[in-house]
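In the form predicted alone, a lone chain appears below as structure tokens.
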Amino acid sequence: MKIIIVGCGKIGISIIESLVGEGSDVVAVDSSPSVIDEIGNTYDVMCVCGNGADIETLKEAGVSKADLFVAVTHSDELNMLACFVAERMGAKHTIARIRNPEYNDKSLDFLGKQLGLTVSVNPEWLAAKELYNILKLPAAVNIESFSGGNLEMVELRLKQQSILDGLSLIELRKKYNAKFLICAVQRGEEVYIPDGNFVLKSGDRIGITASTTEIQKLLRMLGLMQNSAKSVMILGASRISYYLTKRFINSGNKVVVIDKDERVCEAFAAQLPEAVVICGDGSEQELLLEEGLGSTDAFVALTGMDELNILVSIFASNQGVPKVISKVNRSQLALMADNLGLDCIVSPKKTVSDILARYARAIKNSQGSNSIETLYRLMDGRVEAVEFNVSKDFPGSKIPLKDLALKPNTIIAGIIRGRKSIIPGGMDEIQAGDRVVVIVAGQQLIDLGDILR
């Protein structure tokens, strides 16, 4: 499968890494010779230096044979133009990164149809949505939704002396009357797809699938339920900050935004006058305390510097802020942040990489019968959660799950039948028309049939 990536910044490189790992034939296009040289020295991909909307550049990249064309330069307009030209030159599917808030849903829908876009992605909007969901359920370190929100996977970190320490999953299900499934556990560098005999330990990062109401019910039983954040302090007046602040204010909540760039602050305040915008250096501890860090429900670090986000988040955590979230794009620093106790990390580039991996696999599976609906990478990328639409040709249909010969490190985490979410037991069956959520470690799924031995 041939995929062309135009624009090799942070997002572009993350996509290249992801798709090379998927085994795709990737072509990288960028106008900077130094960037292209670095990409060529680092990854096993074809590299083309030039303007991604230029016909000759795209001919050299082989656009007429491209299964997927992705434009993620810093310019929305260039991305749209590049996709338009690529589609006219024969690219089968095109995806453009469009970040400007001025492009609303109606205009994007119109532009998409006129330009032949398969889809547009806005990493900052997606990250803000992820942040908002976590702030509404602060006990979680990550939340992913399936089937339009009918089923969720929530990741939790078991604190020291957790009441779950030493409990097997069988004992846990018997003790707590809620419909849920612990489908993945990360313990240090190891990841497990657990069975009923697996024993939990403090410090584990666990993935739980359930409906939203059952998740909340379980958290209340465990004494982990926290009130939704009503006030939030945001460091950095970025695009993510704009989308998050808008969502939070529309919910009737209080937002304080701090940034040291005076012009950025003025523009932000003009766009969102309901927010409190402070012009100052957010790395100064006194400023944060003066503006109410100690009394806020949540602190979110969204500057363009991973290191600053981590350091200030550690300070906020030490001040007793109930929920602290950091934006960290570099995977090495994300691991460091986790080791320092910052277990709630967001990464826009990871979100986009997951979306592109899903589209790539969906295209690969176009000859198959069980289409991919959703794909997420969890537990530092070691676990995948894939949602499939089940066709009548699936060989595992109408067989009790206890009798299905699943591959190792594979679990059926949820079945969505119509609007009903089922946390499956051994006697449940997969039926044609269902949506099925599968959790796997150490493998990639293209078709639902891949889960069977």
The other form holds:
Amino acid sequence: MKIIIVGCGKIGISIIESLVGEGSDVVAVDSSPSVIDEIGNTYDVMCVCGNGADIETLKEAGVSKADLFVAVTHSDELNMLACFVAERMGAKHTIARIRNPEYNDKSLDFLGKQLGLTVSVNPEWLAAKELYNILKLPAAVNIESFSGGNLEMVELRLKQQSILDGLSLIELRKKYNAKFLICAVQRGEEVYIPDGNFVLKSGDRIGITASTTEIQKLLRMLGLMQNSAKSVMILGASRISYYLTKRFINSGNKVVVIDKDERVCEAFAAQLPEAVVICGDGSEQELLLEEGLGSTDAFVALTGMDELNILVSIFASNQGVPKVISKVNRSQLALMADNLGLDCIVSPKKTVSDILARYARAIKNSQGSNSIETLYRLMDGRVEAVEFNVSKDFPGSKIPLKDLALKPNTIIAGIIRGRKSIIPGGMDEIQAGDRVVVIVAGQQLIDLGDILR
Amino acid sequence: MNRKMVFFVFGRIGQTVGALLLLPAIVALIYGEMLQMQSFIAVAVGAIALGVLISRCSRTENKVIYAKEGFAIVSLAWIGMSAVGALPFVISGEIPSYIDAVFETVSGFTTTGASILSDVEAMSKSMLFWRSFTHWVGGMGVLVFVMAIVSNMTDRSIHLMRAEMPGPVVGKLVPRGKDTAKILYMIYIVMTFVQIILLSLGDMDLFESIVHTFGTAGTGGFGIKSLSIGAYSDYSQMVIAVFMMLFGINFNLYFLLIIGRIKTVLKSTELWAYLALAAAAVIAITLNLLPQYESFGAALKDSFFQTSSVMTTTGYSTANFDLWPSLSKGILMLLMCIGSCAGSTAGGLKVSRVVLLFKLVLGEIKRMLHPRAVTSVKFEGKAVDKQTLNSVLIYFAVYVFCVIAAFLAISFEPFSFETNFSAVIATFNNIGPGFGNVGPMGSFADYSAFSKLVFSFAMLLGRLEIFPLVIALSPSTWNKSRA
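In place of the form predicted alone, the structure of the form predicted in complex with its partner chain is requested.
Below is the whole assembly, all chains and molecules, this chain first.
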């Protein structure tokens, strides 16, 4: 499996890291020699220094034998051109990062078809979507949805003196009569795929799969329900802010956006006149309080600097803002932020590397029959949630789940049949045509058959 | 410093060397040399046991290595290999002095081919085989070999390759370090087999073909006859001359040939510079030799063989070039310093560095004429970045310092200036024979033990391109506080 990555910025590096970890042969292309040096020193990849749309450079990278070609330079135009050239030179699948809202509107379909793109990704739009989902359900620290949008994977943090503390999962089932499944637990450094005897503790980060309505019901019963945010304050008028603000305003809520740069503010205000755009230094606490930090439902820090986002978020938490989200791209910093009590962190690069890992596996599995529909990596990437389409050949179909011999640390967390989502019990069966959500820790799934012993 | 990982890999190399020692043991068995076989097996078992022990004791989860660990591993490995590889010579009693044996083994692994033996033909077959086999192993590199066979040692194996492979810039052929190492060794093995077959079609028997092919492939130069290659037919001489040139070419180019990128190969600046340099030297030496030779053909043959042998830093000889006129000797001395292409098995400064140095000089002259001129050095069709140019300049400076230091260290010896100086050049650039007493018909036997150690160190410095050893030997590398 040969993959070429053009552009080794933050996103590019995280893609390289994730794909090398998946066991693919990766070629990294970047125009800066120092960046390429660093990559070559750190990862087991081949490095080519040059312009990613240049034919000679692409030849050197071996584009004609590439299974997947990914262009994630800072320039949309270069990404599109590189993918176009690569596709013509024989790359089997091409993925371009296209971020500019102008290209992402109506022209995207046309562009994609003309350029022969397999798919285009827009990390900022994806991150904004993720943020929006969390703001709709502030009790969660992370939400991932599976196809059809009915089944969701929600991550919660059990606060101190949680009513779930000391409860085993069997007792939990008996006490709360709702259809849900706790499918992964992170406690300190360890990650568990729990069975019925597992006892929860305060401070655990738990992953729950359930349908959208059941989640609301469960949260209400647990007393964790928070109303969705109606007003939000956003620090930084970046692209993510634009997409997020647009969604938020379209659903009739109030948004305040703060940015230092006057010209950026002006452009933002011109694009979204409904938002309140403040030009000022977001690290000034006085300014934040003046603009109503004390009364806002949620605060989102989206500047380009991880450190600033973390610091301002801590301040906002201390001011009693009910929901604080920070964008942190570097994973080391994300861990530190977690230790500082900021449990809700989004990272556009993680979203993108998840998507690419899914494509890479889907291509690898092109001979296999059970195709991958979606893939998420949770809890620092140590747990994977993978959604498969079940084909007729799956050997485990029509067998009650309790009789199915699964590998350790594997759990079937949901079955989507038509428009219905099932939280499976021991008597349920997988049928051909279903989509199945599998949660695993410590291994990589390429085919649904991999879960069987 | 990730010491555990350094020793873990070191242990693996001990096991590998032990396994490699079993090959001459088999040769000894075939020729019925029992004493030699026992000494090989004893050393092999010892090396494997020690290697396993060291690897076991330093097993670690943290497999992250940086450039300095790469340098340390490579240096330790080469010193350790030489120390162990010398033992069979001593145990079997064929080279009684341990220092002499170390000199001979270092000379083998570094593909130098300088010898302390005054009578090669008296050695047993298995010892001769082992001597030449060290050339073959050292040519492509032991760590590259270990990388090719041991499964994913570390993600950052590039540091090991870079420390062991010669040349200013070391890149991968394919994404995985392991696959790159495999491809390099496959090319190496195939070329070796082709040469063995071609040689055995001539007047060499199988043993002679194998031994001489090892010497050619690693660009080493240990012969098994006092007359070196001069004892064989013109056909054998030409096969060896051509293959020496082939092994002096950057192996990356062979890979590009295999995957069908012939145009890129033909555009290679280094390849053309290498061939042009060789052609110019052959013509100049031939013309210079004409008065001494009866026919033009004979002069051309010897001058081609000797140019190929010296430029690729092999060191085989078909004629006693010590008796040649000064101009020819001067050209040969120059070729010794230049060496062959980067990424080949040869030593020397490498043609690519010389080309870059030359272009830098031209650029500087241009800058003196036009003080505001912006100059850029291009190589292989690409502009070379400042960092690489800088490291080439520094390498050249350090190279000159080291040669001078080595020369001073041995200058108390009672030999002529020519002998001493050419001995340093010949060992540092991994050629083998020099001029005067250490010429093609002489040997290093008369030097003192101290000088032999200096030469051994010079050979290692030359093979590993100086920096790995310097870094591994400076105490601050091993400091725990800088871990």
